[in-house]
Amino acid sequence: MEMKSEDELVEEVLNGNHRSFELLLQPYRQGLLNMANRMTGNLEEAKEVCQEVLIKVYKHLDKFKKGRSFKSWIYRITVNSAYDSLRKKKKYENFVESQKKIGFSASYDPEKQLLNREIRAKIETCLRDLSPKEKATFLLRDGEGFSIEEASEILKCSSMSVRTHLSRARKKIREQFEKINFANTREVRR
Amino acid sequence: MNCRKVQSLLPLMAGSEIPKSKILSLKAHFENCPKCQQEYDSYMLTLKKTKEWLAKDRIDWEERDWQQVLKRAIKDKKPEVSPLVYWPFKKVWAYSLLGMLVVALTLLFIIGPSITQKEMGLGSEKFTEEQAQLFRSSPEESEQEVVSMTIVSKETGLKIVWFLNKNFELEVKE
């Protein structure tokens, strides 16, 4: 079957072609949810941030310029969806915290769906201390195999600060492992 | 090289995002700080291992949720195309070309009547006595305040006449 560039694909998604919509996300479908995995760390708040992104990159495919990378474009697109839900997720946070200080009974237990529970634990252990630009920097860069410079504009700032958020996130990133280390030594000894 | 600048590079240099030329010097640093040197091997022990639980821990779809989530951001028939879709440019350039447009189309409703009437003699601060005087065929039409209306009914010959004053009110004349 002959491939089809991504721009042409595009082009018959604006003309209503919902099937070139599906093989022009094909290629990603599992590097977007395991991004947005990472950045919400719940793979239900993952797959609602994947949902969002398809819908927003399907409404705007026409603001997509062609010739650019539409695999840029459509990580950018998750990691701003992904922020937006860390942001929900907080406010939400902070509204449970309230409610338990004032007597209300809230609860907050999501279901946690791990393929490999043992490792899962270690990623959010060295993940845990991230801020959330650190972390996509990390996760675009380490996870995903990103250049600095692809990076830099998916995440719309110069390489520089990419380089500097990268460093910090390495730096944190080490402390924990070293902790996991440590961890993993004495209950070997023992 | 002090230690302080070398370990504020180790984290860029475990995933060779620095200079070659920096790499050398710090290599050679290394050759003389074994702490350094240590604190490198552990930056690639970290990096390595995290590339290794991310690649081991990559989730995918199940084909059903997959397509569900295709087919609820489908929902629509066609996406938006925006009018500007074939424009080349810059789409701010389209909507400042918009603007100029605009502007100049006011500005000919607003400016080119005046300026037609100035090429015709017309202009309100030209339109003298004098020239007003020839639009009048004589001197009582200028004082003229009634105008008369007259309607005949073709079936009856009835004739009715009408006289309005300059306001086109009916007058009643006694």
Contents of the next structure:
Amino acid sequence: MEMKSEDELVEEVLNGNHRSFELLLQPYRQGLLNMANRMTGNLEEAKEVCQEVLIKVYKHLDKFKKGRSFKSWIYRITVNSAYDSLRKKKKYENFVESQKKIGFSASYDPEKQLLNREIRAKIETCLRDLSPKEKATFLLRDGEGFSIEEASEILKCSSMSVRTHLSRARKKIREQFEKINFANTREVRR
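Following the display of the form predicted together with its partner chain, present the structure of the form predicted on its own.
What follows is just the one chain, with no partners and no other molecules.
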């Protein structure tokens, strides 16, 4: 049986001979997997990259220029696909990290979500007992992270006034929180 050139195999694949596609790729399969594995650092991810490469090669085989190195062409596709995979992974990791920063987690934990809702409800109850100035000061300083100076500028009062309102607000919230928790523990004991 005579060995066909890569150009001949490409032509046969383009004419519908799927067996020739397998013969065309056979010499490169392991090398492509090794390359993708080294680039991604993860064998499963490398297998996915190689699967993507096979699909791209099959779809775009008509763009391969005869007389050129098929090996170089397929390795370039592999490298680019590995880069794409790494970019997607980085975007995904950045997305997960950003979600964590705003209070969500990648794994949904119903118990944690319920606890967070309960704490938020308790804080809302505590905020109702504050004067408007105390509430605004507390929310600006502890809720939004503004500095004393920034809060005093926003509220158009002295920094000493902000400190006083903040101190009162924190004290009232602490006392309210203790009352709520004490009442809840008494109900659980009954």
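Numbering follows the first chain given and starts at 1. Take the two forms, superpose them, and find the largest set of C-alpha atoms that agree within 1.5 Å; that set is the rigid core. Just so you know, these numbers come straight off a predicted model, no measurement behind them.
Peer 1: Superposing on the rigid core, is the Cα displacement of Gly145 between the two forms 2 Å or more?
Peer 2: Yes; Gly145 is a residue whose C-alpha shifts (by 2 Å or more) between the two forms when the cores are overlaid.
Peer 1: Is the C-alpha displacement of Pro132 equal to or greater than 2 Å between the two forms once the rigid core has been superposed?
Peer 2: After core superposition, the displacement of the Pro132 C-alpha between the two forms reaches the 2 Å mark, so yes.
Peer 1: Once you line up the core, how about Leu33: does its CA shift reach 2 Å between the two forms?
Peer 2: Comparing forms between the two forms, the Leu33 CA shifts below 2 Å.
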